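Single chain ahead, by itself, as structure tokens, in the form predicted on its own.
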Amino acid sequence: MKIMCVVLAAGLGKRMNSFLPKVLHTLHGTPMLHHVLNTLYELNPLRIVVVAGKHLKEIKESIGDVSVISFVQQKVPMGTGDALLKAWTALKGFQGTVVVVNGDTPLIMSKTLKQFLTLHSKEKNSVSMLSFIAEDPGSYGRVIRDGAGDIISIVEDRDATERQKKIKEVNSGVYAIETDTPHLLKEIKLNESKGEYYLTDIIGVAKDKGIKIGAYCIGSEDEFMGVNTKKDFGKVRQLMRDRIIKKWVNRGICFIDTNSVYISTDVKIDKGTIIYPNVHLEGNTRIGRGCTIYPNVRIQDSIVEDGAIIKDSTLIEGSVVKRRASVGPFAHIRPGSEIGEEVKIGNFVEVKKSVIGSRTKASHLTYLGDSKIGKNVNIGAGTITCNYDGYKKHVTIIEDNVFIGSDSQLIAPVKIGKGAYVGAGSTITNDVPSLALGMGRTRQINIKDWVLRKKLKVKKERSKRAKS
């Protein structure tokens, strides 16, 4: 079956009360429209036409240069029928089935669309629509059938009679239309009350012309929930979150509390990983096999390899944490960092754009920025790589088996040679050779009876002030 798709995304979304186009609101790391497009890609269409309104520029920029996608603008919002008529110009020369979907139904699934298209093809319909049973039909268009169960028309809620309003089979907004049928879109009449052309009227037009039509009630209410308000958006977000969590549970991921975890759609997780409450896995993140992610962790666009442990309240961005490493609690791994195998990054340690070799330890209260650190290095508490001179960043190199004493400052650019020691409390401004001890602090002096003299001085000053 040759397929082209049309996505209706020209709605202004005024009820969302947002400056952002409705279809670009993000659900679990991906804009709503992109969720719909990702579903359509699974149908292997020859082309996808996106119909946008005044937000055409923003929508095009969000999608980028995708060869299979083209855009049509509906400059004046005159309804879904008019929007599809605008898109039809981009289908010129195509012979096959046009699948029409809405850009604000991000929960739509490809398996449902494939089933729908199979039925449409099997029955050799010229026009088909997909319906579902709504517990509360609300504002959905009602599917009107005759005594034999064949579809007659779709009636919008505002135009329905009281009897029709009780019908629970409703329109999903998904259609399949053969391009070799008469041009039904031009036959749709303007709805005077709204000043729009309703795409739903295509069913009645086709019926009147004796064109073969069908309606298939195969979708679920959740799957075709459209987003018109922030309340709708919240419901869809929750439904999508539940769907994502269910998928990972079925693949062997252990969640301590499935109600408090948020995972973006592009995230990958391997078997045997344990995820604690209030964890956020975002963007293009990859979590390996047998990892443990403790509470209040956020990982964004990062790779966490097999057996790694990410402890409480840690933030990891754009970095790699290698096998069996331990990070946190209260650590911040900033973009461009690589935490080596079996490395230990502890409490209140910040790492920025640094490579840290295997089995190195930085256990607490440390900043490592723009650094290249070797294997088996011990970084004492309070160590700082001073990488910024006010104009540019400089690199600190610490080679294998180095010991950095607590409260040390390494003034970049500087190199600490293999096996060297840096004494606690040092300010290192020059390279330390291999196997050497680097010290950069003043000699300690003890002033005898200084405290007693200080107290006597204070006492005399108080007495003098009292007399005056």
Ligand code: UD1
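Treat the numbers as computed from the prediction; the structure is a model and nothing was measured. Basically, rigid core = biggest C-alpha set you can superpose within 1.5 Å across the two forms. Residue numbers count along the first chain shown, from 1. Compared with the form predicted together with the named molecule:
Of the two rigid parts that account for the shift between the two forms, the one holding A381 holds V227 as well. Comparing the two forms between the two forms, the rotation angle of the smaller rigid part against the larger comes to 16°.
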Contents of the next structure:
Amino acid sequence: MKIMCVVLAAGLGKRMNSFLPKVLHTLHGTPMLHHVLNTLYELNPLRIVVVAGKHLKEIKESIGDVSVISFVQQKVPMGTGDALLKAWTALKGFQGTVVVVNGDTPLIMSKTLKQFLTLHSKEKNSVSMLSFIAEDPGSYGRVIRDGAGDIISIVEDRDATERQKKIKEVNSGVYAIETDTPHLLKEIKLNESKGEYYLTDIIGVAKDKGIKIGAYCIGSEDEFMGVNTKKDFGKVRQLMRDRIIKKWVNRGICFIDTNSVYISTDVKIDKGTIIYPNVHLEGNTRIGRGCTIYPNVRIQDSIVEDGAIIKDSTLIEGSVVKRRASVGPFAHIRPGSEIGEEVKIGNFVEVKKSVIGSRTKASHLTYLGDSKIGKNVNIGAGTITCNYDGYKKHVTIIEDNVFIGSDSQLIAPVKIGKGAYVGAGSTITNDVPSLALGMGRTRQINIKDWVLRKKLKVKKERSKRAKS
Ligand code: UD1
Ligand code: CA
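Mind giving me the form predicted together with the named molecule, seeing as the form predicted on its own was just shown?
Let's see the whole complex now, leading with the same chain.
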């Protein structure tokens, strides 16, 4: 079976009440339109034509260069019938079955489309449509059948009579049309009430011409929910979230509360990982085997390797956390960082564009920016790499086995050599050689009986004031 696909995505999406083109609204990290395209790829189509409207540029940019996809523009949204007519010209020369889908039905599954196409070809139809039963048929087109149960037409909600409105079998917006069917799209008449050419009218037109048509009620409401409003969008987001979580539960991931975890479509998680409530895994994130992700963690575009522990309220962006490392609670790992094996990053530690060697510890209140830190280093509480001089960023190098005393500032560019110590409270402006002790603070002095003298002085002043 030779398949071509058309995605209708040129509508204004006015009901969304948004500046963003409707089909580019993202659901769990992926724009609605991309969800639809990912499903269509599974049909192995020879071509996918995306019909875009005034947002053609943004839509093209979001998809990029995909050889199987071509774009046509419907400058004025004159209805779904007119949109398909525009796509038809781009399919000149192709022969086979054209599958038409709306760009605003992102939950659509390839399994159902394949089943639909099998029925379409088995029945040797020229035109088929896919329908489903909607608990609340709302704004969907109603499927009108005759006494024998054959489809006669589709009537849009706004044009339906009170009796027709009660019909629960509705149009999913999915059609299969053979390319050798006489050109029906041009015969669709303008719907005067809406001022649009309805693609749904193709059924009535084909029926009148005695062309073989079919309607298959095989979809479920959850799968074909169209997104017209923000309310629909919220429902679809919830349904897709449930679908994603179910997939990971089946693959051996343990969720303490499946209702409060959000995982983007491109994320990958390995077996035996435990995920606590209110965790957000986003973008191109990979979580290894046997990790524990505690509550209120957001991980974006990052790799967390096997056995790592991410403690409460931690944000990790564009970084790698290696095997058995522990990060958090309340840590921020910023882009370009690499947290080595068995490293401990503790409370209120911020790491930016830094590489941290294995078994190093920065357990409390620390900022490590633009730094290269070796293995087995101990970074004391309150350490700050001062990487910015007001104009440029500079690098701090801390070699293996170094000990940085608490409350130290390392003024970059600076290097602390292997095994060196930095005394607590130091401001280090020069390199510290290997195995040396670097101290950068004023020496402590103790003034003997200073308190007694102070008390005496105060007492004298008070008695002087009392006398005067
Ligand atoms: C449409 C169907 C309806 C069906 C429902 C399923 C029509 C007339 N109605 O209604 O029977 O139950 O989908 O979800 O087809 N579009 C264009 N150009 C246009 C108008 C729309 O490309 O001129 C695109 C939109 O971007 C959208 C899709 O076509 O992705 C459907 O349009 P929309 O306005 O959402 O139609 P519905 O009212 O949902
Ligand atoms: Ca719609």
